[in-house]
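Given next, in structure tokens, is a single chain: the form predicted on its own.
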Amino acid sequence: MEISLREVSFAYKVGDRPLPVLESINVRVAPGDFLAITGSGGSGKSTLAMLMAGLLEPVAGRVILDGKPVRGRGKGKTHSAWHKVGMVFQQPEQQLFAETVADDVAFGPGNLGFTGSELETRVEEALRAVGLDPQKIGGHSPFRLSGGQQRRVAIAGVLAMDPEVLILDEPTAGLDPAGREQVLGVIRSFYRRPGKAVVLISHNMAEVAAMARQVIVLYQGRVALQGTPREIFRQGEALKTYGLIPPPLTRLMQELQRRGAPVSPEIFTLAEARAAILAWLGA
């Protein structure tokens, strides 16, 4: 599954007037891609995610799935390929509604027409994919789980539909460190599957640096920067202009370099930082 946005613009209507949110956006996501979209508050990140998921339609430009221009979900003749694109909203646990975990996870694939043993298999596989035992937790109320577990159940509901592209809008917002790592582990596991792609909407620069292969920085509805994490985070002053700061490890290495240490400022992982500091101290 490939999603392309070509010269896409979007505006909300406030009364009789349009409120521009995005302008002339070009984005492409193909199998094997891990794209992070970041930016300060109000830059248009969530709106872009919903355009990529077919939940909104652009006011200008085109959305293309596998080479074919399409309309949004539920608009006219819905393109069947939209079911290959799954989206996890901010704080998705707030959308849990069923009496049991299994019923909640079954809702999406049930709407796609799956029934009986095939539906049960999808529910069980999705729960295992997020690290939950379907036998132990399937019959429980989702509202009695921890915050991290609830979010994993909500993500399982999307995975049960077997998407090829997974779009996540601030998936770790509001979670404690343990819950955050659980959710990030689920995303990593999904991405390692052949033919899958991930679009991560996040303002957490450490998550973006550690997970993404490509990064887009939005500013006032436009693409301000685009490149690999190393290409983006070496532009510290530009990031500040756009209301962002590099990840903590990058800032540490940049400060050490300013103080005369022979270390690279383009470091994003603890292993890289440890090796660089030990090499400096050893020297």
Given for the second form:
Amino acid sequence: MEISLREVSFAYKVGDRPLPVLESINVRVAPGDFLAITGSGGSGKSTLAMLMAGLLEPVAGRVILDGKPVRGRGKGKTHSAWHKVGMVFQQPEQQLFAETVADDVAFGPGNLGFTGSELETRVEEALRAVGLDPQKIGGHSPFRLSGGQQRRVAIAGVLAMDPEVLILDEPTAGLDPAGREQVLGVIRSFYRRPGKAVVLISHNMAEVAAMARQVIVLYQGRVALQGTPREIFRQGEALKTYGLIPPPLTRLMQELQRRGAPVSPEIFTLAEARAAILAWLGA
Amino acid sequence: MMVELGQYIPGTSCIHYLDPRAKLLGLFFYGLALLLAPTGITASLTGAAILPVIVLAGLAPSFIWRQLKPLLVFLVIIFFLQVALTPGEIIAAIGPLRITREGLDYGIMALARVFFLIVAASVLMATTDPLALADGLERLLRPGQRFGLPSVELALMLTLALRFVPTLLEEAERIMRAQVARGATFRGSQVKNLMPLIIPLFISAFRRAEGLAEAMEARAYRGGKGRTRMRELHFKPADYIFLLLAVLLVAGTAYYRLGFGS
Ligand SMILES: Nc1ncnc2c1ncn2[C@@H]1O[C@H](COP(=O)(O)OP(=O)(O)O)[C@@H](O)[C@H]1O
Ligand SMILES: [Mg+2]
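Switch over from the form predicted on its own to the form predicted in complex with the partner chain, please.
Okay, now the whole complex, with that chain kicking things off.
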């Protein structure tokens, strides 16, 4: 599944007036991609995510799925293609509603027409994929689980629809460190499966640096920067004007370099930093 | 937004600056005058008293029209029921439908009453900050406290409800989108189909209410007793003039009702 947005603009209607939010956005996500969308609050990240998931329709420009221009979810006739795009909203635990965890996870695939043992298999696989034991937790009320568990149940509800592209809007926001790691682990293992793509919305730069292959920085509804994490975080100063700061490790290395240490400023992982510092101290 | 009824339009007109109590009482008197007006023509003339208020408030005709539009069918039905069901002197007949002079007059009267009352209510809502409105209502209901009417609590409830309507609508939209992303359609009228929307909405409303209660307690709220207010209401000359005009309107229609006008 390939999602492509061409010259897409979007405006919310506030009263009678349009409130422009996105302008001339071009994005493409193909199997094997891991795209991070970042930017300060209000820059239009969530809106872009909803456009990519077919939950909003652009006011100008085109949304193209596998080469075919399409309308939004549930509009027109080409809606079934959208089933391959899964969207995990901000604080998805707020959409839980069923009496049991298993019933809630079954809601999506049930809407796709799955029943009986096939539905059960999907639910169990999805729960296992988010690290929850279907036997132990499937019959519980989702409202009695911890915040991190609730979020993983909500993600399982989307995974159970077996999407090819998974869009997640700030999936780790508001979780404790353990919950955050668990959710990132779920995303990583989804991405490792063949033919899958991930769009991760996040303003946690360390997360973006560690996970993404491509990064888009939004600023006031436009694409301000686009490239690999390396290319993006190299531009510490430019990032600041867009309301972002590079991940702490990168900042440390940039600061070391500024003070004369012979280390690369383009470092994002602990292992890289360790190697660079050891090489510098060893020399 | 889909709901525009009762929308507040911030502004600086003299109508905006009137005391909310004066406007509430004004609406009450206006409604009373409309009820007292004995004929279709007098009701229409009484109703027309709102026109200068609309002009002074700087409200566009299109705004008034949008407020009325959702209720149009209702207004038409009221009119035709009155016209069709009132016996009297027949002035025209379309098939089995006989239109009587009295029916036409009643129809116009009923239409004018409801029409102008809706217009006036939306002018009140459009020119008064909801918080000021709740404040004014509390003051007007205060005498009722002696008879056990919890006027302060009622006003607080009203204020909070008004404050959270847009929030809840936004929340509903958000949850609806999330469920659509999971393949929900919300088609059909079965309540069961609405559960994925209603349950999360209730949970979040309760959570919000709890948080709000805690935040209010943390800031030492303990009911209305002894509470002072930031915004004191004062009647100004303009308020007295406005009320005087409203009372005159009532007097005028009462005069006609009692038969002195004919
Ligand atoms: N439903 C809505 N109606 C009107 N304006 C909205 C709505 N949702 C978001 N906005 C506005 O659109 C802009 C972008 O919002 P959003 O996409 O949520 O940004 P981000 O996710 O980057 O914080 C903001 O200015 C926000 O106020
Ligand atoms: Mg957002």
